[in-house]
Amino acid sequence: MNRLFCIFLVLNILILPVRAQDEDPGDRPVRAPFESGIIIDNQTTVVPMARTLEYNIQHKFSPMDNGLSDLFGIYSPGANMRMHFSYVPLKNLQVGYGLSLHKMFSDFSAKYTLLEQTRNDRIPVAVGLYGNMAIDGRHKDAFGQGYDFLNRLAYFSQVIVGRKFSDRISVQANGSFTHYNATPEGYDRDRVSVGVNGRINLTFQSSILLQYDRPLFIEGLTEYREEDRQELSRPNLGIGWEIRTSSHVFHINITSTKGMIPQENAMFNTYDFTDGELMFGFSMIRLWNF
């Protein structure tokens, strides 16, 4: 965690002076590199305008591998869902709270846009920081012997770099660090992962969304010998369709993970998209400005 803090500190030292320079009033940020603050399972660099309240509901069904017998997982038990509220108290800063069905995770989050891409490319990319702390809300019996409240906590932090290449295409990449205070035997407590997301606009109101996240094995972070270590979490592949209205954004997607918070996907995803282990999901985002 100390190494990650140092990285973020260096980024702030290097980037914030650039932001503090006198801005050309004719060089405004690019318009809507992404339509909302989320893209399938990931965050974007976008933070709504100040004094905006955002409500997001996410739902994922069970795996599709039973075919028509359960309507490709839609009527199968074991769905996961999450409700999330966030608010923008200051320009470029968003804070929020979410509650997930799986493990009854409560997550407290913050996102800050360090840089916004400008229309004349004086600043060629957008840069954002995102982090959350999640609290496992299950009964203490789920944690076995030696229960401690701190064992419920899991953390996630991420650097996001994005660029709008044209009116049709936006792409972003991210690097993430996950930490669990406690994990089952054989699972490391720390994980680094990388990812990429993209949006392709089809019409004024609809887009195709793409997502790929990959956990990395780093020898210096592992706590177990190879023969004692559980298999690394599987990569997450997703594709979605975005539909926009004046006040709502809808996502219909297919992904290879069932988690609703990013640290669960980075640490414990067991679904393999190469074996067809995919599931339907959807999101609805509603914005209010006060």
Contents of the next structure:
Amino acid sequence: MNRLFCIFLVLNILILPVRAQDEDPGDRPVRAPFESGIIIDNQTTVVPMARTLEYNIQHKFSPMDNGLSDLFGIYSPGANMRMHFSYVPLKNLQVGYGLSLHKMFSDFSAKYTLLEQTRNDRIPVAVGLYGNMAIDGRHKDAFGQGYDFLNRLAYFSQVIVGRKFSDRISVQANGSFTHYNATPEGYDRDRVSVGVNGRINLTFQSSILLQYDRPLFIEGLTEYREEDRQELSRPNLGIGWEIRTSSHVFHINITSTKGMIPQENAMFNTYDFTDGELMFGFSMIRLWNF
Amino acid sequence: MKRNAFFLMIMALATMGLLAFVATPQQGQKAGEPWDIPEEYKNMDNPYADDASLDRLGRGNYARHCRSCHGRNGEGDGPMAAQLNTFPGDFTDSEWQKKYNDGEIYYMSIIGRDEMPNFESTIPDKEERWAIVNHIRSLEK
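Switch from the form predicted on its own to the form predicted in complex with the partner chain and give that structure.
The complete assembly is shown below, putting the previous chain first.
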């Protein structure tokens, strides 16, 4: 785990001096590689302009494999919801706080856009860093014997590299590290994941969104023998439709995870999209500029 | 009898549909009061006038920020227009286009007043603002 933290730290130190270079006034950042800071379940490299308040309501229904009997999961109990506020106090820095229904998570997050892709390709990609700390808010009985408040904490950190290829297509790749202070028996506490996601603009106001996140098994990170270990968290496949107005962004999506915070999806996703375990969801994002 | 009732219903629906397209300004809407535009804007030059490279940007921003009230073609017939007390104007009207210069359109579009929102913080980039002005200019019929 320490080694991975070191890798993230070194990456930051290597990238920061590039950020500090004087900006060429003739080579400005590309316009809107993404319309908001969120692409289905993932973060984008985009941080809205300074002094923007973003309010996001996310909802995921149950899996749709019961078909019409529960209207593809919409009438089924067990939906998950999240409300999230974030604010941009400084250019390229966003801080946020969210509340999720599942496990009664409270999450504190920060995102910083280290590099912005420029129009003349002097900087060919955008690079963003995202991290959060989530607190499992359930009753302490849920944590078993030897309860300690620290057992509630889970962390997630991510490096995102993105490029807007044209007015129609933007693509991102990410690498993530998840750490839970405590997990149920058989589950590792550390997980590395990779992902790719992107946007295809259909019109000026709507786009198709795609995402695929894959948790990786790394021998050095596991704490269990194979026979004692729970199955690796399943990949998260998602497709969505984005609609944007002057101050709103709406997503209607189908994903193969029910988690609202990324560490839950990286560590505990049991839904397998190859078995048709997909679920409807939506996000409503409201932006205010002050 | 039943056939007549059905025919009448179709005619009523068709009439309502036609009225929805024809009646502008909406019933109960007043025409906008004259704008009080500062000299600074009246004398402002458009640095991007005739810049065709901004056409797409202008169309996109107009679609996102303006179309819901001003309508796809700028006739003041967007889906939100009916909720306004003031008719949002007809950009296709050549009289309207002659009446204002680019700086004045910039002021009305970005600074706004009353029901016309201020877009200074929503559209911070000057280039994007002027792209909208250029697009409004292109709507003249």
